[in-house]
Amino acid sequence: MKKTIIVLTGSFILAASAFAQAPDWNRTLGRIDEMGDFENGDFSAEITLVSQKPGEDDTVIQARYFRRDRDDKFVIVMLKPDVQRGQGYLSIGDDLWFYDPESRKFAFSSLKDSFQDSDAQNSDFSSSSLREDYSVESYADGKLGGADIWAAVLVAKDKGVAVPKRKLWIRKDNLLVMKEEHYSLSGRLMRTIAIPKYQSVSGKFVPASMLIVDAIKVGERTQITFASPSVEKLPDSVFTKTYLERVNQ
């Protein structure tokens, strides 16, 4: 059970239209699934995250990310800094495991835990199943940006779902997720994403940068960019173990 905001597509632009009054969210989630779905295809990228925190100088990292989404599968392959060089992370439906090259060891690690010490989580470079783990609790209509914009309150189907909680400001025109905000399973606002600008990348939408505010530790922020986006069919052999030990030698 997972999710992501990663990828979204164009593709249901006119179809967005229908949903302009009263949304049959059970169709627009599913919507928004597909429209981020590259089922048919894989997905790669460049990724630099620049963490900031209160005292301390910025942490720049830059990864190779890789996903193939009928297989429910990702790896990413850390470039810099370069003593993280060589470190990886292999996912596998709910299943996540880290390589350190040093020890030449996996460590079984979670979905739900925060990536590299930043404010990104695991789960947000795994694909998206809205409809799947979340119901409609509430919406509202409003504007963000100048866009006319649904606000909807997403709550958990199940207590496996990384964000118990979210709420997402969703275009009514091409169904973008513009922010989100993601609650505890008590309520307490965790973090805010901001997708100020997407990309296009053969029919779909990436963004070219996010903006992840830690809501809890504050002053805690990491912005994330995607650079050199492709569909290229990837070797089955990337989404292995073995490749996470062959990578860097």
Contents of the next structure:
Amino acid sequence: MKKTIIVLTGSFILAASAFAQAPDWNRTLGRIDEMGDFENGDFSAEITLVSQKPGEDDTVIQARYFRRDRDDKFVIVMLKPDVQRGQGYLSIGDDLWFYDPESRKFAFSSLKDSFQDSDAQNSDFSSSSLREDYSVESYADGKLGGADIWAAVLVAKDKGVAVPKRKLWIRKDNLLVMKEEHYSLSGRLMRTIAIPKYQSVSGKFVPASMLIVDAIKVGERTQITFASPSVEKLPDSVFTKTYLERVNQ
Amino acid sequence: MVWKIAVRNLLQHKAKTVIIGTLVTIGIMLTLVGNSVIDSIISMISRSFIRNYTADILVTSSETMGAGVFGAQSDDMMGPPVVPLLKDYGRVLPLVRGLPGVASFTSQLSAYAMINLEAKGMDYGLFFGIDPADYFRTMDGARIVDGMGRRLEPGEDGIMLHRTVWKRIRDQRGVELKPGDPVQLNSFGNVGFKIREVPLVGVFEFDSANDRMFVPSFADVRTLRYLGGRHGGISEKVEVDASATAYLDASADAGIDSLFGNGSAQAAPAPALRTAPAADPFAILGKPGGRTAVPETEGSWNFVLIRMKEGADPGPAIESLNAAFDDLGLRARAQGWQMSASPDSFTYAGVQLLFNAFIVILACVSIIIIMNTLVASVMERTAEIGTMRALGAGKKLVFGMFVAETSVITAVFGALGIALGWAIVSLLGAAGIPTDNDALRFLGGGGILKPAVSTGPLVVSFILMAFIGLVSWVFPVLMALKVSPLRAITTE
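Other form of same protein, the form predicted together with the partner chain, not the form predicted on its own:
Complete assembly follows, chain above in first position.
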């Protein structure tokens, strides 16, 4: 535990000194990606997603989330509510399938689609690839919640990316992304995401909870909480369609 | 005596009589032709809506206002329309069976679903869930496109795509679906994401129908029930601890930035966690069969559609059904095609209102022109009126003379206008107006419009004629009555 804290502190100091001046954005985006990338192992957690829509009861979904960043794959299996139990997602690269255990059918979907009719997108569960997908258009110094930040505007290098333009509030001292705004191709604000707290898992950082606010549908908001994180190696077969069928048998 | 003088005056001032008369003729003729065409369009629209979508009477849930076959506007402006379930369907049915004048009836579900074309994308569409056994007997507007399959058979799973949807998929997605091809339907309902794969049985089009944004396709009712998650009211509340909603609660009023507070401790990583052992990925759902089965409610329907016997007025039947629903406390409402075809039907009502406004404006303009011409005529006839007054003609005689003149003009030229209008409408009816251009197709096209003179437009024309006859003389007559014998003698 002590060793981990020393290593983490060391890495923050290193990061802070390296990026104290005008940032080298290619390096900075790469570093942000690395901080959340479990490139040498697997990651799993339990997700709780609570969605609020005006005039409706809160929607709660609990699911198990498995991620293998080195192969750009993730799997999500619904645990609750009961009527959705066993429904699941499999994402491999840019492809995503949804599985309905009742009809035993897969539906091809897109990372750009909303996750379970919430304010989250399927792509929110992919690993970060900011350096590969974006270039920094502009940035400014600022403060958010007392912390010194860079507010950087990123534009996608490729039209296929789920979010064409995003603005990140990046803490200068540890490079954690505190807040994001996602924009459409036409420049319209679509969503705002706040990540007030991260959890460190084996030297990597994943949000403890995040809040997503829909900018188009006023009053719609979603909180996602990641609990019971694990980096234990998962069987290869988890990241297959067969797994989603088998887990329901 | 007055009528004689009036006719003589009209013949003496032929030019003015012809000018005023022509205006009256044109006004009445336009009113009759325009109203007849609009009336025919409305009649064509009502026929196509009744045959294709709504029947003569639609029984829907009374729990959602304005719920027609296309659904009611959702609270979420960007969300799909709301289609309420007819919860008292089982108790509604005996009342429908016992209704006098009913030719046939059927039940229907309406739902919006996605046609998943895998890598080619998705198409979003409206589906009517039907039981082919009685649906096509009641709703007879759909016909299969030549060489494109057949109708759904009773008990068969499958879909019939509307030609517009089929063509859109072909043109925009590059997928040319053929009868027999499997089609995957997806839907996100109250039981999550649902998938159903069914064969395309046929491609159809309506004999005549307006081009609405969401043209309906047909699916067997089991498929639509499955996609819509008609699960008989199962509602499970998932309990979560306070931390799962902490940000939602904290930012509700204060805004998203309030989550960061003022301290730089925010957004910092928590100390490294001792990671939990991974749950066995193959045992996360517990025992086999742990998932609650989603029972299909066999009797779940959104609507009952009723066709009346030829010539039977649906009005009294609607009243009688609604009275029975109220007496029995049923959550159901019977309504005619216009309510059931909303919001589309409101557009047509708007068009008719616009045309009627145009007719009123035309009538006002006609009256003003006729009045001006009559006033000019009075001015010219000052000497004549003065002389008549000097010779002992009372105000009553002068008044009567002008009223008689206007009445004769209106009656003669109005009748001419009606005759001409009738002839034009008959010619249009014989020739037929193709409604294939975009504007007319939107209104109810796809067929040939054959206008005919009906009671409504005829009554409107007579009313307009009487209105012109009664109103246009008022000001000129008042002017005529002010002419004094002295002024008449001194006027050259």
